[in-house]
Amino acid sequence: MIEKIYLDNAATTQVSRQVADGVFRCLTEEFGNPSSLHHLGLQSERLMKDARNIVAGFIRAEDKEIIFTSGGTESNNLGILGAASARKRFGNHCITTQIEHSSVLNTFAYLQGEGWDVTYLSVDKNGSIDIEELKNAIKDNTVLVSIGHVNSEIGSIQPLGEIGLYLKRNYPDIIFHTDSVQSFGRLDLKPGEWGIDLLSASGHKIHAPKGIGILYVKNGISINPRQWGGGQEWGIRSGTENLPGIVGLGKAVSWIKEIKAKEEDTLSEIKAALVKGIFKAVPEAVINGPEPGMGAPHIVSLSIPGIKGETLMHVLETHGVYVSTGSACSSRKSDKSHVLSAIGADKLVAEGTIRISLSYLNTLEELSCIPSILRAAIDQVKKYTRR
């Protein structure tokens, strides 16, 4: 039986044992509504501020800035229609980028048709933004930006604290929202330090359940509801709070701040050894984005010019090495990355890419083979394609 190496955790990461054990005992023992008056509902209800304490904790928030949802895509459209709509007196302008996830793209693209202005700032080769792009892109009726701190197809990241403060220095009324799905248990996040008001985060990609995440909504921040109900999450996101996926959600961080804490194999050592061993193996590999040893710590965008990126990726499993090639989200479409278009890729590098995402969970000791399998899996396709 081939051994399993799991290389997509950009996409989602597998729970963890202590997550699981968690979230049975949600869904068979402490199973109350959290707004029951009997000891079952205390007991949830109970679990539920614990949780609430750990996530805010770890990006040093205050736990009612911390409003659970369904996950990142939910927080990304409460948070920029929310925003949008209780500004929308103040003016109709918004900024964004043209890397950011499907799920803010098309929150932008919808505010467009119902008459909003939007810009998309450009990026460089690396998939960073120019700052004074961004300055200069600033009208008087702007009243939302919206930037990801890290792209999930190439690692970019941008520099969330620079622009924060400059907003709040310069613009103190526009609204500063973040996707930080890719980033959220990875790399240090500091929203109320970096003058962020909105965040959003994802329970699946840190080894929680899927159906779970965040929005941080900074202390005097408003926002309209998108749904309507019995007035959970303090009227921001009504409807029965999911308990088992926040209990499992503050039991990744917790487990995640204790992997922090013990020196072992860091993601980014793992990754250069990664990218070193691949280099050594595959000569001919390209880099997409950020050069190796900057961008984020878990995503190495990788292509092999002349080789289609999806027959790389279903050989490479065969062999046992789940990767991908892009974002889950628009995997399954035919059109060019949108990413990779805005750094310039050209139409070789763009269908020989694939992407490698790293997780806790990985070692250096179990990625060691990877390099050779990836030179074999290579040098197979191309005997495919000569026949």
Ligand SMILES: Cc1ncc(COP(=O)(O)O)c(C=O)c1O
Second form
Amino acid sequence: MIEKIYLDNAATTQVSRQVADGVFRCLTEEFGNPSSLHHLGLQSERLMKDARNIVAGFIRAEDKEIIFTSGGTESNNLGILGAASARKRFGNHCITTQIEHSSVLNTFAYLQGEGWDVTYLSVDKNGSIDIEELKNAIKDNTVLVSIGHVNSEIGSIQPLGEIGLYLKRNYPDIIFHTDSVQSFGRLDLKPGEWGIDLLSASGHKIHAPKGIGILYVKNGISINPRQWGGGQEWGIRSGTENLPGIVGLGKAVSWIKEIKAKEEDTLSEIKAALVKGIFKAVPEAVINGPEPGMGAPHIVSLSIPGIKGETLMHVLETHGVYVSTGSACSSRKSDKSHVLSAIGADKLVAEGTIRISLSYLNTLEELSCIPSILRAAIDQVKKYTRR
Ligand SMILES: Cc1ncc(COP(=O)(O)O)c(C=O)c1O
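Same protein, different state: after the form predicted alone, show the form predicted together with the named molecule.
Zooming out: every chain and molecule, the one shown earlier first.
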């Protein structure tokens, strides 16, 4: 049997052993409803409190600033729509970027349909916004700015601290939201220090189960709920809490904290070695977005002009290597990726793109064979294409 090498971690990650054990206990033994007043309920409430405390501590937030949601998509929807609705009497203009995830872009498209005015900031070839363009886009009626931290397709990183502090100093009433789904657990995040009001993150990108996420809501920032019910999560997100997911998220964060404390956080090192090896074996490869040393530590977007990324992805699969053609959410659509369009990638480059994304479970040793497998797979695709 071919050994599997999973390199699609920006799409989702494998649940780690510690996380799975905690989730299993929650499903089978510690299964009470945190709102129930009996022992099992109180036990669940305690587990939830502990997980909230771990997650809050990880981003230097207070426990009550963490709202558990069903994932990144819901957090983005709740943050953007909740803030827009809470601020609509002060204005109807929002600012975001052209390269956001579909859960942000489609939420803004919905707001536009409701009469809101939305500015989409451009990015340069590295996938970076221009702060001057942001400053010039702000109007008297701007109420919300939403800028993602790490782009899921190309790994570009926006300077959240610089943006947040500029906004807080000059426009304290504008709400600043960030989609940090790809950076949470991988890059340092200090929403309190960086002038961030709302921050979205997701569990399944960091070895927790699917269907759990958080929205950080800074103390004193009020957003309107999008669903109503029993008033859980301070009334911002009603509904019986997903305790197995919440416990899983807490365990995943604790596990990542341990990795970081032991300085075993070698994502950047693995990425650097991998890119070096790939360029040696595949000199015709083109990197999309930031220079390898500048972007997120876990994402490499590369193109082999003249061959189809999707075909290459399937051939790599026959070698046991799992990558993606772009972001998992948009890879089923046939249109050119909106992110590659925004950075000015031409058609041949865009079509020939694959995304390799790493996790804390990958090792240098495991990936040493990737450059030669990639070379063989590309040659195979070229042979088929020439026939
Ligand atoms: C940047 C970004 N935002 C949001 C999401 C959506 O998160 P979820 O899958 O938890 O809904 C993703 C998932 O790919 C993402 O990469």
